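First comes one chain, alone, set out as structure tokens in the form predicted on its own.
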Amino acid sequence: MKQIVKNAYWPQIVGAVAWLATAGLTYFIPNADDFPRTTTFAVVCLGIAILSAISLPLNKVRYYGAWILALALFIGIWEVVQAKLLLLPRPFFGAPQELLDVFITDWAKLLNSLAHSMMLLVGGYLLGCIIGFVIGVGMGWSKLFGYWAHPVLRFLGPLPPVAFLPLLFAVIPSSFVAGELLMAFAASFPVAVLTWSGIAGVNPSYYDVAKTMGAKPLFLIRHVAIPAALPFVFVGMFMALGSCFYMLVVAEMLGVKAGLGFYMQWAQGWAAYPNMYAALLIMAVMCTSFMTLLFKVRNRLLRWQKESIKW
């Protein structure tokens, strides 16, 4: 399928043609109401209508020129049904050339949001994933450990962490540091639940054959148990990252006072609207681009696996 879209070349350049025409009813037919930008984003539009031209040669473009064809249609029509015909109620729905606007006035405030988000996500998330695969590692090794440590996985695990949102903003006073114990309690539970079964479905006979060579306990949880359940690891893990994103949302309206979750807020409080998407957006590809830094990392550790792994 990959090879038929790489060497499908209509795609791109209807695509491109599409991107011409959106260039051009965007300047030249008139705006129903003030918009800002309109010049500026008719020829962002040509922009990208000549790069889609000039790259058709390169595969790995080519590959994606359904989505340039998709995206342009719905750039031409967002911007005919709000900016030529305004069509949708203002100020909830903008054009396309306000939230261009909203990027080159607003881009500070914006990439200090980003810069503010970024670090409460990756801090709880890495505190959260330790935190769970040292104890799915515990529960699936030991015994004892799983004794104790079962229980109250099962009574505190699924609970929704926004419900300890109060209590612990109450009792501590950085609402930071009370973000990131949040986002590490909704990722620790994924992670440690599937820790725990790749450890104990672990084949035994991995086991015996490492004994036989003379292998002690840590050994065999380094060495065995751990390389084979790494791929439950990280599906623990991917199913941490989209509860963080969730709690990052929730920590920054209701708490931090910082983020891209707190600039939606305050946009909204406004009636900023396409402030409000523009922060929507740039959430979107940051989320987007830890999933695709996750699976980077995921393929590369588990190179050896390639053959069995099928998503």
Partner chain sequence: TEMDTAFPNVGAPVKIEGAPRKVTLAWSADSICTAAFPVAQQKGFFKKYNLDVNFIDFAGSVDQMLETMSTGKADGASGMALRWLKPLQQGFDVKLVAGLHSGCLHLLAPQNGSIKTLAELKGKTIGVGDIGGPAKNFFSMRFKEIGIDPEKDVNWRQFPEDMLPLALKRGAIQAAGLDDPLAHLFQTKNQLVSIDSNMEGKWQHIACCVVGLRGSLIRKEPMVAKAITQAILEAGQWVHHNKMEAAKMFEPYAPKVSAQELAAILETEGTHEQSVGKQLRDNVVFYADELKKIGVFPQSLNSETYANKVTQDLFTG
Contents of the next structure:
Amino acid sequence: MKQIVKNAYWPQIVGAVAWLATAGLTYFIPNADDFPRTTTFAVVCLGIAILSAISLPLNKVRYYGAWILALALFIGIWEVVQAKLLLLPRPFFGAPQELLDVFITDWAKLLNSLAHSMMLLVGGYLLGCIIGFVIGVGMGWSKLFGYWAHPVLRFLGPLPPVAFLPLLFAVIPSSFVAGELLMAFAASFPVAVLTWSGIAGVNPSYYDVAKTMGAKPLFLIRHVAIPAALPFVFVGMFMALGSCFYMLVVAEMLGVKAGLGFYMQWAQGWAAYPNMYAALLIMAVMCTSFMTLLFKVRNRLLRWQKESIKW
Amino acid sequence: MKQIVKNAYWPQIVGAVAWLATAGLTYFIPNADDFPRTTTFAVVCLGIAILSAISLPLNKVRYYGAWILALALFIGIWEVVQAKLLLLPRPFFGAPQELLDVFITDWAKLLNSLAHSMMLLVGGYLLGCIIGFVIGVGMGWSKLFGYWAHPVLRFLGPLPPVAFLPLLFAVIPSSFVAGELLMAFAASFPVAVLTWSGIAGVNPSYYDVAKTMGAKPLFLIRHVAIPAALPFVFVGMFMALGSCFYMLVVAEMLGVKAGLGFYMQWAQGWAAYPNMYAALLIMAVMCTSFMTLLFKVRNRLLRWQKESIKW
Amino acid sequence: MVDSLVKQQKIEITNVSHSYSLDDHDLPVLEEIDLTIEPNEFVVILGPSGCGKSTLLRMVAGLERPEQGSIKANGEEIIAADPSRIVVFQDPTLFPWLTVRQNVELGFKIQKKKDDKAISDMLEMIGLAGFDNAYPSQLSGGMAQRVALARALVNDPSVLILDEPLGKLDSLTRITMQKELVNLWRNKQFTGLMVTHDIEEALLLATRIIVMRQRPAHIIGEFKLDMDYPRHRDSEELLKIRREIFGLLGHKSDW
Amino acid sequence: MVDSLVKQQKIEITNVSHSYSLDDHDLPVLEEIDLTIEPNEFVVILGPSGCGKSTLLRMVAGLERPEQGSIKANGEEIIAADPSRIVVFQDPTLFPWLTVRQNVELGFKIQKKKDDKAISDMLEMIGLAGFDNAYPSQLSGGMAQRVALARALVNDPSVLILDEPLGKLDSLTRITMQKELVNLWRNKQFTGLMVTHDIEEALLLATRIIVMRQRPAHIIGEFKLDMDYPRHRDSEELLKIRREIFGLLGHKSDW
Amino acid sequence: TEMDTAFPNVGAPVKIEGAPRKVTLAWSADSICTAAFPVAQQKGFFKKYNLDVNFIDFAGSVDQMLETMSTGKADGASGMALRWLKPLQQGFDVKLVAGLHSGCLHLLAPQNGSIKTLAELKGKTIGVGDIGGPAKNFFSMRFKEIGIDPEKDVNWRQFPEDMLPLALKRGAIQAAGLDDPLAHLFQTKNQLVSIDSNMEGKWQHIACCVVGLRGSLIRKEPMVAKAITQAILEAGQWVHHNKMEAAKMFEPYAPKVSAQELAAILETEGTHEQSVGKQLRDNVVFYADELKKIGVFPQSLNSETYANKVTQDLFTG
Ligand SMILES: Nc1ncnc2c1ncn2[C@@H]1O[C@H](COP(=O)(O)OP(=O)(O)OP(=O)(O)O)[C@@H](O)[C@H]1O
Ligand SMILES: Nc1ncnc2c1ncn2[C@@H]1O[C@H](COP(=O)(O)OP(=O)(O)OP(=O)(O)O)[C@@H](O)[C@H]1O
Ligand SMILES: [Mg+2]
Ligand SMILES: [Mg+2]
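Same protein, the form predicted together with the partner chain this time rather than the form predicted on its own?
First the chain shown before, then all remaining chains and molecules of the complex.
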């Protein structure tokens, strides 16, 4: 398939035409209701049509030709079904131009929300990874530490961190810090479990090799146990990132001024679905970008590892 | 440590004494405020003291002797600090007997909530695992399927499933089904990613071996690709279970009549923290039990695999 | 496709060349290989590491197709793997999720056959009778290789392709397995094609030894051995051929 | 602990017995082993698979302690691993997260030494000069084993413990490495203790060959070899000892 | 501004000396009811009292808002009385100082459906956003008033608030209890009618949304507490007199809702029904008595004691 799609020009050509058609029907068929930005939306579709036409020589874009076509069909059908025929129940389903309208009118707020969410996410996530890593190393390396940490981890770890919200909030003076901690908690559990598993599973022969060359315990931890456990740690970090995305909405209930989760809740409180889906779209882009970044880092650090989680 | 603790009698003996002491101070020191069930709580502590004393000959219990002691100290200090001296800010921090009171007065409701949550969890989780598995196998096996599914998975997968709530609810008539689907969605993403990774990472020599013996594609999928990918699938199922726990609270906003998340929300809205923590405690036990069950199943199915995630 | 029931197979490798592409440049691996293996022959290939021996075997097995030239079995082009030509791979590649017995049974499972006794006998022969329910991860490298051998032999192939099948065995077990291989080959009448890096092993087993040069592999020597079995490793005839092969492979005679 | 600077070490194994507990029953592995290795000797141990050879080597390395008996280096009990006694393990056990060069450098890193030239020379010697930045997963089994050998040799040990170090090499590379080992041993004057399952290899390298019986391992034969190096594999003297060893290991002389 | 006779007398404006006093107030942009907050900021009422106010927005559950004040992360907040009274019973260090307005709860049913009155809901199912929340509690009290047992004679189901119209459409529920703004918006957008609200009968003079302040602030800096309250009340009065302008100010906080609609919501509420001091205390006593009837408060609760504990009169004595 990859081969076929890569080599074929037609999906992208048809795709460009389909975008053109979408632009046309958006512009020429009258709306069934009073939808904003219909003309702008038609222009955007036209722009995409032109872009996909001129990028035809690029191999990489051509591979996604079938996707360009599919998206044109999807948007075109959506436009007709909703903006032109009003077939789906409102307000849950909006028209494409309504979404566009949100981006155009509310971009400053959305951008600000994105920035705040990213701050919360990155801070909490990194903190959680560090905490989880330290706990995991402790459990994997020290029997005594494991004796005390293991039952706690098993008991508290799988709990939804939301549950700790009231306690955390009562103990931590700053609500921003409380939010970060909530994220950190969500991140630390999977990292701890997988770091621990990784370290416990290190091939003991590696220690033997280092020992016969005179390695001391500190060297064994830093240069044998930890690097050997890294593939597992990474799986934990992958899980942790997912958990942090889940927590974003919750952590942003804690008296923040901006944030995508906050924005979504606020929009939902007014049943303003186009706003909600706009925020959702941005969130999706943010999540998938962070994931991709994480995998990029992994591929650098663990380039020696052959098979692993794919993204 | 394991060795030391296993062999030593003293932590459990001291632990039993500590429980006795906790019972004593609960009973004899007067409360600082009007706390319910103080006598009952003293009796419970006494019971634990007796139990840990008579279980002294059991090796397995003795291993946890230090924990028995630590818990006694924890509960004892908590009792003194809160019930006797009122040092922590209320209402966030209750006294131990308040928690006990909730269990005694509200056990029927809690049990009912537990049953409902378990139903939601198990149904949604299993459904999600199956969906994720099928998607993952499809992506790992078929280039065409992967071409279409991969971008969707990357884009929608990491999104918090809460975001889909309005759409899901608009499309699915039954709120119970919508709840289950929400859980299923949360579970399916990690299972799909890891099944896919597992199948894509199968050593191609395994296929060669089977092929030279005359295996057809169906055999290769069922008896080579899938079993070889199972360790990865399991990691996905582990992640999925965690996600489902996170979703429990959200999914129970959808027109349910009972459920631990529902109960917690209600208790939180009223700032009835002892009720909330009682539900939380039950939830913790439920979560850790399900995790343990999952790992039991894994250990049976994947007993050929040496190193893996520990629990 | 070759009928699985055809017991005797004649393999004709004609003018086969092959190369892999590696980081944008071509890596020639096989160059104009011509080799015909008659039914009931036991041909052993010797050659330096990485010259392309395994590649050639994969082609005979039907797992890969040559860029140039043709490989035929009984006159028909080999285009796919077939259960009449069983391979013992260089690595044991046992399925880690199956027990020893289930691994040996793999071919039967694919062919939907059932023959418990054949499996038990085979496990007996390779000296792993008590290990039916062990998993591959519980075996030593040598044991795993013996299981891989058993997994192939139990299928009663008409062509048996062996890629360094005894490489991981200790010398004693190795000698035993060499004897068993010869006995099996003489009883079951299959066509044998084997790669080894142990010259002595080649001398003890082969009816013909093919020597290849470093990559791209090309046949640089051929020795016909028509002595009877069992052969004695110290026999002057074998020692002489050994010296010649060492010479061909570029080693002076001081060792 | 033995001073790392002591260049010459005499190893005395006195009355060593050992057993592992396996599923509640005892598995005796070594039985009353007595063996003294003089400085500059190169002792090679031969014995059936699973008899306990690796266990004995681990004890000499200080990674395990015998249940009974004592193992001394220059008169001092061996109680822990020491960089003066370097081991080449049966499996290469390279660190997969380090490149070939970093793996070879491991000992230097632990000892906080730096000597790029020594590393490069060693990589040259094992024929992997261009593979500095390759990862172990990119190497063949034989290449990995050579790296493991290099990782040990570069530390210039006074005792070198080799557990089937050439087992995964093809015959040609093997012969080259055997030559290199002998040269190294003669130049660097270390005490050598090696396990192999290739009788010929033992004959070509050893100053003394120890033959052990099946588990529990016990010494059943000892052969002193005082021929000069390089030895010739077809020399009548070596062939004679070979026959004797085959006999000791329970193989009739027909093969 | 001129004092309207309907508004309570809160005395002369207090003046805080020196640099503007930094104050943190928590509010929820989800509710038009508290329009007085942004108005006080934008029309300079806070500035007038020399207050430098920093808003934090709250989307979470109300106990977290109370916690915010109780633990000193905010100095004051506003919310629905029926949401606050039950958690306040648990002992937060928060005092109610003013009622802001009345009426923002509605029970909605389909315009052309069979349900027209409360009584017709006997045996039916009612959807609410929160099973312990104001809508549930308020309409429970209303059912009790007409002799329907709110626990036995009607069923309550919880749904996310924005999905209640859909649940109605599906027939999963026969009526939906909601607060503004959704209560109002859904009426026009989804062809629903309000069959009951807290603008009926005696309830129209009872505070619906209240202002609460941190207990420690009241104890340590009563002047600041007073200034905050005065500024908010004064802004509330301004809102009452300038509904359209207030709605315009609130527009940025309301996605996709026009100022006209927002003003219409304000029209339906009793924006003049402010209360402080004894009046507020009596409101709370009334609430407590009613909540006892439906079992939210225990029978053993003394309503007077409770009201004295959770309210604070900043303006008399
Ligand atoms: N799929 C592949 N892609 C690219 N190069 C390959 C591939 N398979 C093998 N090679 C290269 O082809 C050459 C020959 O490989 P092959 O495995 O046939 O050698 P060999 O003679 O079996 O060696 P050995 O004795 O070490 O097993 C090697 O250099 C190897 O790196
Ligand atoms: N840690 C251990 N626990 C239990 N049994 C062990 C352990 N290590 C080794 N054994 C057993 O002890 C016996 C001897 O093992 P050892 O590795 O010393 O044999 P060996 O002579 O080196 O064999 P090979 O030639 O196959 O390497 C084997 O039967 C093995 O199963
Ligand atoms: Mg090969
Ligand atoms: Mg060994």
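Heads up, when I say rigid core I mean the largest set of C-alphas that superpose within 1.5 Å between the two forms. Positions refer to the first chain, counted from 1. Bear in mind that the values here come from a model prediction, so they are computed numbers and not experimental data.
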item	value
Post core alignment: Arg90 C-alpha displaced by 2 Å or more between the two forms	yes
